[in-house]
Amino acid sequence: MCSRPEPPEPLRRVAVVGGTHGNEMSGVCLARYWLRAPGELQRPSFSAVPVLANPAATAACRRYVDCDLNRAFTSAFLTARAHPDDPYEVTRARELNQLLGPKASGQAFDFVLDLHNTTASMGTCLVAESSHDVFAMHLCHHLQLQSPELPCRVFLYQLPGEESYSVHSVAKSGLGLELGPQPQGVLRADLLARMRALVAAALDFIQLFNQGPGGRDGLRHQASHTGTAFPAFEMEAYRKVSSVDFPRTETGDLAGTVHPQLQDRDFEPLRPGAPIFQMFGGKDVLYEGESTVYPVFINEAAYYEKGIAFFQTEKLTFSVPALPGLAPAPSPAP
């Protein structure tokens, strides 16, 4: 399934973005800290740039001011003529596109890591557009290997034929970190530490890739005797299929809530006939699909306004091809 070619050159332009949503506090606080003290993001072959994506929303501790910034990186928004009445986040998306892109251009940043929290019980989730980005899949695999005792699942959000719209889509490659559960506007020490460790591990992987075959063996646990720096592997991921709204009244008000047997069971199998909602009158609403799905972002607070109670995903396993190491730089002439 992976088809996007691997990076032919070292990754030099890397950004770590926090505050895309202004009330997801792990990324907000880390971005603010790194803007003051960026040394933690430096590696021998590159220095990642910290970015506070949505300053107005973070100042107000709101998800957004006018519209969702993480849905604003489409060609329709990025290429339209600017107007004074444009939503704040559309204007900000264009600014970020100039800073980190332009999208789909050779001048774009090599990699963007975007930091998020969720109110859903997603644990540690790695969010990618699709399985086609070989480098991102290898990075996901690397992060999973760092803490094998902790679930670290991969969520593929892009539907077939759908244009990418997230902040990390402006770069040549990118990944979102989604950690939860954490209430909006609240900072949990355990999730802050986990996110910080994941960012460090991601930057270490980029450094490892940039080093080429002559890099330090201490980080090269994936190396094989064949000389391939990053061998092929089988990846398990959850691919978005559709969204499911809450039961509603004729006027659009909520008529029920997520069923207790579904609540907090993100990434677990949902089989036909299982309860998914509990009506306020007490009746259970059952899942009527024909096949098993895996719900994610169950009861996410930010998705009420979008008419989403949860996403249905399919669980799949696919082969990720080897990622060859970079050729070592030639030695200087004597």
Given for the second form:
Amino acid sequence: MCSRPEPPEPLRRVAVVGGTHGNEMSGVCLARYWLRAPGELQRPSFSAVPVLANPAATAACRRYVDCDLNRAFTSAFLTARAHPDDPYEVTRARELNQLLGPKASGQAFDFVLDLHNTTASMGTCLVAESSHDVFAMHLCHHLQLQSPELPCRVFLYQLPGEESYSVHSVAKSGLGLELGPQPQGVLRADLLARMRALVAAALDFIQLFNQGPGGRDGLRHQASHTGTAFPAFEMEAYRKVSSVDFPRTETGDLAGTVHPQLQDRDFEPLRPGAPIFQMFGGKDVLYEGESTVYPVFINEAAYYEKGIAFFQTEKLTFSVPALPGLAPAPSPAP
Amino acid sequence: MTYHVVEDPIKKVAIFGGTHGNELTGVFLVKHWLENGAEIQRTGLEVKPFITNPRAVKKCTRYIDCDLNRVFDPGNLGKRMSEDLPYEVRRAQEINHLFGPKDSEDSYDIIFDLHNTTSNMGCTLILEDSRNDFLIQMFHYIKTSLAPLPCYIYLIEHPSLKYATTRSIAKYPVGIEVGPQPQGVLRADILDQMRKMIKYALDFIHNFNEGKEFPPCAIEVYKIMEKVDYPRNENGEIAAIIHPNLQTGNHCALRILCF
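Now show me the form predicted together with its partner chain; what you just gave was the form predicted on its own.
Once more the chain from above appears, this time first in line as the rest of the complex follows.
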């Protein structure tokens, strides 16, 4: 994702997207609610637009109708000529690209927040393409500071050389919120409340950024000695390295499942020799990599058909540069 | 005074998986036992593993046209076979032919129907008839064998809420429900629990056939009283969700959170 243009502008066009996957209920319910009552999404300097990304899948309470919407935002899909036989989600991606994009253009939305759930025990996870989006990294940092008692991890999912494909890649900057564990089609009050609070905190951060140096009283960010509102910091994140499939029979059926010692251990170190799968006949399959990795999305229901039992990530720490704040403004925009 | 009940030995047992195609523990246990059935064999007993809804299993969905576990009533079972019938009704008639017919002498003695739930129900055995002494003894045996792992007994005997299950075509229908497990996910711990429940059930049948006597026992059951739907808006969408206190099992207050 490109870094913010210089000089920085306030973020005016912000969207909060739910129902990109129609059976991930926190986002579905919040998007439906905000479409009826958007007041909560308003801030003095902007109003975030709620979007129900995949209405047909949401109505059927399925992940997708024809294909995964959150993989459909590549230039190949977006720029190809429309055809009546196109998959539903490809047509929908083009509509969303017109609404929130066009991707990689000056008219694209400033920021898109995309709400997801997972059946994996990932707690609160912030999903970004890479560390290059400085604004998104500062937002993650802000969200992490909001609830220090609750682990809130950053997952970087873009592989080297890979084109971006997600809903939020359409905008100039964006972030996915991934909360779990929650079964598909099930709505849990605790995750719903947490998702709602995270969205509120994210919009508060954008408001904070938009306000410029005038109005930071009572909020956590301290101006550094150089006068920057959003100083540089060190961020810890988990970067995707590869995926590991389930053990399968010759016909492609499962031959075993995630080992009890790996189940629910998202973000915990997986060391060479540790068990990862348990075959139906009872045998253990061990992790045979050379180095410690950090598995995420362990036993996510939607990934069985993608041939993914879990992702291997590396844990890294990197510097995030200061985020240039806005010049002081006389008053918030109407 | 000794109280004798003479029962015929159990001969034909079936284990059903995939009645709901996305409840994976039963699907994979049955598939495994179809490949290698050693674990479910007992001398003198025919134990047949069987996938009841293969099309739903292939699509990893609960059902294709309608819920298979609701259509084993005489009305649906008696309909004239036709391509226009919902897939599950046609399938129910096939299953009734293979393992029933329901309410006849030829039907299977026992059918275990394997299910998962997203709810936090642990290991649950489902009883359809409170006067079925044989199954009450079996459930007592399974519960005792599983201890200290809790095992709950859910009684669905109710004039209007009892439903026509796939297993109801057998003389002794047993529902096995283990959760919480998301649909479309296979957890090793849940698999292990369900596997143990089947093992103890088959051990009980074997012991019974061998003439073992089971002294009088009592079991605690949770009996269905009513169904509670979510509050809904004018479009039928849910307008409120299970309160966090109820979600985690605190039953002191039954409240609904509105938003």
